[in-house]
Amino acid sequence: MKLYYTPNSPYARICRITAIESGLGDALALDWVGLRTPDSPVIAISPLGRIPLLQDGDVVLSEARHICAYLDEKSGKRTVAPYGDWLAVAAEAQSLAFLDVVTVWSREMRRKESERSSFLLDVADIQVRRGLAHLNATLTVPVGAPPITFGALCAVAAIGMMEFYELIPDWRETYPALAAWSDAYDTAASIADSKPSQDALRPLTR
């Protein structure tokens, strides 16, 4: 199996953590590719060129949730909420939506200041704070090793992006229950070692 990714992609981070925690880390080859470049090797496999992208023989998957579900099938473990358990699916969807909003905000902040949309930034600020309040009220610090689920990893990846881009500097003081939850997940090596970094940051061209 091969995962096309960029290190600072929160969606790729989720897939990488899932593979490691499911015991598939050594079976997953990683190929760091550029974003939105016409010579991306991903385009020959998937015409939209989106990442993360998992290729395993004829199977090509380009959505993080689908990739993690595929890894679940390979490992025999369960990280993605099964359809039918609708409360779990709904909670997972909330975390994924939170990650999507943080990603929009962080992407906008990577643009030149003169090119940023004040409307998008204002909306993202409001939505992210709502998401933080929701997670702060609903997540509890795990006892023992934190459960590795797709929904939890969406929140982990969103918080990682939020901290890396300093979107809400005082979030820990404002949402202490969520901060404690996040700290518990940071004890996992796969999570601590995959945080966004300046070394992996590349300019957003378009």
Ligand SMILES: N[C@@H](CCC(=O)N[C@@H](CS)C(=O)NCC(=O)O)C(=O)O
The other form holds:
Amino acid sequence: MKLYYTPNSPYARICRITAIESGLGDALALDWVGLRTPDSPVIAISPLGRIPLLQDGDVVLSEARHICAYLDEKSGKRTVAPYGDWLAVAAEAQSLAFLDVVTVWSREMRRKESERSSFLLDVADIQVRRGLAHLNATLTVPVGAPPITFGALCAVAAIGMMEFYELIPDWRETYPALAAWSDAYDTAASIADSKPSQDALRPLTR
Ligand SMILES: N[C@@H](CCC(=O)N[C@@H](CS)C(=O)NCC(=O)O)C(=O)O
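One more: the block was the form predicted on its own; return the form predicted together with the ligand.
Every chain and every other molecule in the complex is listed next, the one we just looked at coming first.
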């Protein structure tokens, strides 16, 4: 199995953590690719060139949730909420939506300051704060090893981006329950070792 990825992609991070925590770390070859570069090997198998992209023989999966469900099938573990357990599906969707808005904001922050849309930044700020309040009110700090689920990893990856781009500098003081939850997840090496880094940052390309 091969995962095309970039080290700072939060969606790819979720897949990488899931593979490690499911015992599939060695079975997953990682290929760091450029985004929006015509020579990306991803484009030949997935036209929009988005990552994470998992290739396993004829199977090509281009959504993090599908990739994690595929890894679940391989490992026999369950990290993705099953259809039928609708409360779990709904909670997972809230975390994924939170990651999506954090990602939109983060991408805008990578553009030159003069080119950023103040409208987009305002909307993202409102949505991210709503998401933070929701997670702060609903997540409970795990006792012992943090359970690795797709929904939890969406929140982990979103918080990682939020901190990296310093989107809401005072989030820890404002949302202390979520900060404690996040600290519990940071005890897992797969999570602590996969945070976004300046070294892996590449210029935006078209
Ligand atoms: N819905 C996708 C989102 C993946 C995504 O947004 N990937 C970004 C990198 S973090 C990407 O490939 N962007 C390429 C582009 O914007 O052209 C998922 O859940 O995997």
